[in-house]
Each structure stands twice: as C-alpha cells, then as structure tokens.
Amino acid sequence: MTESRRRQPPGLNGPISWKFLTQSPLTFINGLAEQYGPVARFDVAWYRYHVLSHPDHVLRVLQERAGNYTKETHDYWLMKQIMGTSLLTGDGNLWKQRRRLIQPLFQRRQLEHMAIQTVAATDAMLERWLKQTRDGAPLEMVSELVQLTLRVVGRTLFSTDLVDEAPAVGTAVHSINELANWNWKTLVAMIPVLNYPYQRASGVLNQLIQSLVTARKSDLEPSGDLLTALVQARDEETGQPLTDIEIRNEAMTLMLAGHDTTAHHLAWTMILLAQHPQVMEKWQAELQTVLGDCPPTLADLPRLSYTRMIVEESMRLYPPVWAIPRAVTEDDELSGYHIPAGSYVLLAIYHLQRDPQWWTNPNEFRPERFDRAIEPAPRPGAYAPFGWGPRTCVGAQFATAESQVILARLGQRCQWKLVPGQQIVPEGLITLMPRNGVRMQVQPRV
C-alpha cells in the first residue's frame, strides 16, 4: 500500500458527544466540510465516518465504483424494515432488475395524469386555505403542504385519496417519519420491531396497501395509475411480474419517499419567494403570460421556464436529500486520503451545492443560474439534489414536475407572506426541513 493510501483524513478524534451530534446534524456535518476541507472524519462510538463535500467525490461514490459503496448502513436499515426491499434500499443485481422495471412506469402518460390529480388536488386545498384564513389567521406551511403531497401520491399512486378516505394513513406516515428521523439523528440503527408507534404504523399501511394491491389484481377495468403499473409490469429481460411482497414494497416506497420531500422543497421554494419580492413579481408575469387563468398541465411545463428554474434553484439551497450515506465494502482512495473497508461515508450535498469553489454568490437566492442562455452547467457533481449517474432518483422528473405544477397553481391563486417574528432555520434530517415549521399568512390573488 502507497503512503498516499495510508494517508488518514483530518477531522474529529476521539468518540463523538451523543448530545453534540443529536442538537443539529446539518450544522455539525456542515461545519466539519468547511473546518477540514474534501474529506473529514468523525467517529460515534466505534463507528468511523467521512464526510466528502467535492464533485469528484459524487461522481466517485455514485456511479464509477458505486459497487463499492453500497447501502447497507443504518438508516436504510431501518428503511427496509419499513418499506422492504425496493427500489430504494436495494443494492446490485436486484437494484438494476428493480430499476430496469420500474424506470419505464415514469412515462408521459403517468405523468399527464399526475398533473391533472395534482392541480385537483392543490384546488381543493387551497379552498379549505382561503376559508381558513379570511380573518388573517396564519398557515404552518409544512404541515399543510405534507397534507397535499400525501394527496397527491395517494391519487396518483393508487387512484385513493389518502387523507380523506384513510384518516389513519396521515398518522401513520408521520410516525414513521419521526422514527427516521430519529435513526439519522443518532446515526445509530434502533430496533423498530420494539418500538409501539412503530408497529402500529407500519400495520396501518400494510393493511392499506395490500387491500389496494389485491383489489387492484382482480379489477377487470384498472385505472391508469402507478399502482396499476406495477401489477402490469414485466421485466423486459425476464418477462416476469413482481410478486404482490415486491408491490407492496415498491408502492410503500413511492408513498413514503415520494411526498416527504417534495413537500418540504415546497415550503423552502415558498419561504425564498417571500423573501425576495423581485422573484415573486418575476415568476407572476411568466404565470400570467403563460398560464392566464387556465391551470397548468404537463403540456406546459417546458414554457413555464422561469418557474423551472425557481424550482432547481431552491432544490439547490435547500436539497431535501442534504446528505447521502454509503458504507464502504472495499479501500478507496479519495483526495489522497485512505477510505478503509468498513467506514461509512456522508455525501454533503447541501454543503457542495453551496460551496464558493462551485457556485458564485453560493448563498444568494437567483434562479437565473439556471438559465443555460446566460451561465453554463455547474460542474458535473456539483449539484446532486436527486444523486448522480445511474444511481440518480428514479422519481427525480415526476418529482419535479409535481413542484412545477403545484408551484405554478399556488402562484395563481393566492399570495403569501411570511409571519413577523419567525426564525427560519433548517433542520437536517431525513429531509431537510425548517425547524418548527414556517407559519404564513395566505390570501387570494387580485
């Protein structure tokens, strides 16, 4: 081995304090990227990590020896105890069998039919704010826009609305969430199958999900919806179906992972808008120019350019996946430094996606860096809000478009503003999202 090989990373010595690790995740990766540069180590308890915080480093973990940073570590551990084996916490022959098979159910069709479920849903949302709030009453934003997006996939996943029909699913969804959170707080795996709350949840929605899978097999008329095709799909290799554990795990999957985060980008793009009134003025004459008043469809997405670049910009403020670990199966070499067998590694997506070496102004909100017109693409790795390469979020364009068209609704019926007096501050989590909430104040648009 080469003295470069042996060549430790600088960082932290000594274990870790619970407390000071537990008190602000963000902040403490955050800091040890900007304290130690590229690569910086820290250890819990007999646990070795490294934080990488370099484009390079992206493009290494993620797609040319993805192989050797795999997915076993604890908090998809705790992911598979909930959703099982999917898409999302699975590694090697089964991920590219899972990937291979689920990629083509994200096509044109399913995502036209998305648009329309999610302007339904945004409309009769907004209804209930506009009620809500004619006497100047506040929003919590998070909350609410959680809410929409568990309707939206519900819809759009399974052809159910899941906070109206399914009272319970909203609860269970949020217990689990709070459980996640905890595991990545600690960065210690917990064992669910002891934990009350957790059982309970995750038996609320197996029961909902395999009653929606069994109906769904027998229907003779199915819908066009997700659900419908992951019972229809085939693997184009094989010809073989999933089996109804492999539906049920892939569809807790969508469920869980697909409304979370882009329920928190959400309320970040809502907050930056707020907070800069020449955006805002911006972005409302692209919705009047574009739009009118006729809702938005998937059709005019690629129109709606300024709105796309709003949603990219916030996404890389505020990546709702702000962190991404891997655990190492085999020595690495990254920046010179030894990345022994056994260690984890924490990708600092928030970090790289402000880093001054990347990005000018990084803490500047300016959709127009999007503008491939005026700036250049960021360096390959240097945003990654949806991962790299072939291991990139099979969701990353439904997601996407979903914020669009959420966003877009939203910006052509009411107004909002930030409530006095609130401190926003991030929270880095699962997802990343302002502590306590963000409470606003909303009111139809003139």
Given for the second form:
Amino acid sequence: MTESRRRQPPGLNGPISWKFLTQSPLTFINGLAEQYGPVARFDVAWYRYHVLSHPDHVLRVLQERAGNYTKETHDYWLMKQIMGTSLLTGDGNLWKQRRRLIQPLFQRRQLEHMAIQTVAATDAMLERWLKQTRDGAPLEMVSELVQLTLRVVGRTLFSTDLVDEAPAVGTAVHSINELANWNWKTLVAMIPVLNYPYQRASGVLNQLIQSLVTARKSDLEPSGDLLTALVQARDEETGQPLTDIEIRNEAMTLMLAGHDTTAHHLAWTMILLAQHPQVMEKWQAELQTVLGDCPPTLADLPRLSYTRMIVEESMRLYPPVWAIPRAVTEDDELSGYHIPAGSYVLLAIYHLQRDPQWWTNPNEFRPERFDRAIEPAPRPGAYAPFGWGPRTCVGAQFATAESQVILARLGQRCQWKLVPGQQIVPEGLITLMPRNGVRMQVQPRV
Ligand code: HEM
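Next up, can you give the form predicted together with protoporphyrin IX containing FE of this protein, since the form predicted on its own came first?
And the full complex, kicking off with our chain again.
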C-alpha cells in the first residue's frame, strides 16, 4: 500500500477523550463530523472508530463493499444479548437464508392486513385518549405510541395482542437503550457479569415468545402470519426446520426492531406538525379531500402524497436509526484516508441528512423538498433512514405504510399541541428519541 493510501484521518488523539465520556452520543458524533469532516477518528481504549459522514461512504460501506463491513460491532453485540443471532444481528450465509425467508412476509397482502389492524388499534387508542383527556390532562406521547406500534406488530406478525405485555417489552427496550448509553461511554458492559439488566429483560421476553411459538406449533389451523411462516420454514438445502431458538430469535428481533423505531418516528412527526401550523393546515386539506371521514386503507396511500412527504421529511430531520455501525474486516480507503481492518466505522446518518452540502436550509421542516414533481431526488447516500444496499430495513415499506395510516387517522380524528414550557431534546441511544418524552394536549377534531 502506498504512503498516501495509509493517510490517517484527523480526529481525537489519546486512548479515550473527555468529550466521549461527558457528551451525549449524538452531540459527540455530530461534533466530530462537523469539526473534522467526512472521516473523523477517535479511540476508545484499544478500539478505533471512524465517524463517516459523506454520502459516498454510505454507498461504499453498505453496498459496494458490504461484504467487508460486518455487524460484529459493539452495538450489535448488545442487541444480540436479547435477540440472539438473527436477520438483524447476523452476517454471511445465516443472514442470506433469513432474508430470503422473511422478506416475502412484508408483501402487499400483509401490508393490507396491517393497515386494517392499524386503523382498529389507532381508533381504540383514540377512544381512550379522548376519555382520558376530557379535562385537558396531557398525555406522554412517546409511551402512547410505543404501545400502539407494539399492538400493530403483535397483531400483524403474531396474530396476538402484545399490549398486555407492553410493560415487559417496554422495560426490555428501555434497558437496551440505557445500557447502550452507559456502555457507549465506558464499554464496561462488555464484561458479562455487568449485564444483569439484559439477562433479566431477556428472560421475560423469552418466556413471552416461547409461549407464542408453542401455541402456534399446536395450532390446527395456523394463520398466515410471520410466526406460522417461521414454524413452517424449511432449509432449501437440508429440508430442516428452524430450531425453537432460531424461531425465537427472529420473532424477538421483529417484535423489537418493528415497533420502537416507528413509535419514535411518529413522536417526532407529531412534534414537527405541532410546531408547524401551516404544514398542519395543508395536510388537513389533503386528508379531507382524499379520505373525508373514511378510515385510510393501503389503497389510499398513493393519493396521500403530502402525508408521505411529511413522513419522509420527518425521517430526514429525526432518523430513528441515527448512526449505523460496522466492523471493518478488510483494509479500505475512504475520502483518501486509510481505514484499517479491525477498526470500526459509524455512518453518521443524522449529520448526513442535515448537511448543507446536500440539503438547502437543512434544519428547516419542509415536506415539499420530497415532492418529486418539483425537487430532484437527494444525492444517492445522502438520505438513508432505512440504511442502504442489501441490508436495508426489511420492514421499510411496512413502517412507512404504518406511519402514514396512523398519522392520517390521528389527523382525521384529533388535534394536538405541545404542552408549553417543555424542552424537547433529541437523545441518540440505539434509536433517536425525545430525551424526556413529550407531553401533548389532545382534543377531538370537530
Ligand atoms: C421508522 C421505522 C424504521 C426505521 C427508521 C428502521 C431503520 C432500519 C435501518 C437503518 C436498518 C439497517 C441497519 C443496518 O444496516 O445496520 C434496519 C434494518 C432492519 N429493520 Fe428496520 N426500521 C424501521 C422499522 C422496522 C420494522 C417495522 C421492522 C419489522 C417489522 C424492521 C425490521 C428490521 C430488520 C429485521 C432489519 C435487518 C435487515 C437485514 O439486515 O437484512 N424495521 N432498519
């Protein structure tokens, strides 16, 4: 390798930086990208990280050289403690086999079923809200939306209502996020004995999933949902079914990956709409014209184009997966800098999607920038809320359709505003969420 190809990127010197220990992960990563440019280096003990913030890096790492960038990272290791090795956390042949098996489950018929379940779940939530808030009492919106998306995933993928289990699932997700934060700063969670919150949360979720799998195996007339597909799946070469552990890992993954991200995305969208009355007004006009009082269906979504733009713009400003990590298995060169095998990269999606090089007035909430009739598509790699390349989110269509249906139903039936005086601070843990939740006042739309 020539000297220039071994050029080290700029960044923080020393085995650990004070900023790393004291700043929030989001502030730290954005700060490095801003200060040092497209490739920024930092070390945590003997681990070397590179923060990447150029659209070409997204293409290179997640598509062109995807085979040389694996999920053997510290964040995925944390997730594996609860989900095991699965479509989300695994690599290589296991990933290929699971992707082939699971992707077809997100096709149109499933999405139609999801849209119906979503309207029913949203209506039930609205009934409860309107009773609870009659005297003007505010709601904590993040936890409301987490319950809602959990219910949708449960009914759609497992034909069951997971809401009774919501506290257990909530505790598990919370402990993953908390540990991610703590662990991010100190890495001490790499020591197995300190992983007690994981073990406990994992135990509760294991029991839940195991009982669902057992029930499905003895079902005489199984439904066509994800759980049935996992139970009935056979390996193409060996004809072997998935083991109970493998079924459990995939079911757990889809339950966890499939609700928290969408709930946080919806919370950010409701916040943005509350902060931008002119967007809200234009959006209301679309809902009225396209839907009137009829509940939204999957077939309505192509005509709800402003709703789609709102969803896309909200995911640009607040990408639920705000940074994508990978482990480097072969030496590479990015923006002229040497990226050695054995180091880690973090694609700084939040930063990339607000970079003025690729976005005009990047911090402004302007859904029209996603109107393809008037604006060109973003530069490839500059917008990647669902990742990129072969490992792009398997639930992307599901999540986008679900978000549009939920928002449309909420917009038809109620209006909301932020409780004044609260500070809304983004916190980037595993997902990007409002640090202390968000309180809103909700009223029926008359
Ligand atoms: C707004 C909602 C969502 C966002 C922003 C989101 C984002 C992402 C991103 C960025 C990735 C790629 C991660 C990486 O490359 O390291 C991913 C992967 C994945 N997501 Fe999502 N996701 C969402 C909803 C969902 C839903 C609803 C499901 C399932 C029901 C789901 C299941 C998965 C799975 C299984 C993977 C791994 C795919 C693979 O590696 O082949 N996600 N998601």
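Positions refer to the first chain, counted from 1. Predicted model, so just to flag it, every value in this text is computed and none were measured. By rigid core we mean the largest C-alpha set that fits within 1.5 Å across both forms.
If you fit the rigid core between the two forms, you'll see the Cα of V142 move by less than 2 angstroms. Taking the rigid core as fixed, one finds a CA shift for E364 smaller than 2 Å between the two forms.
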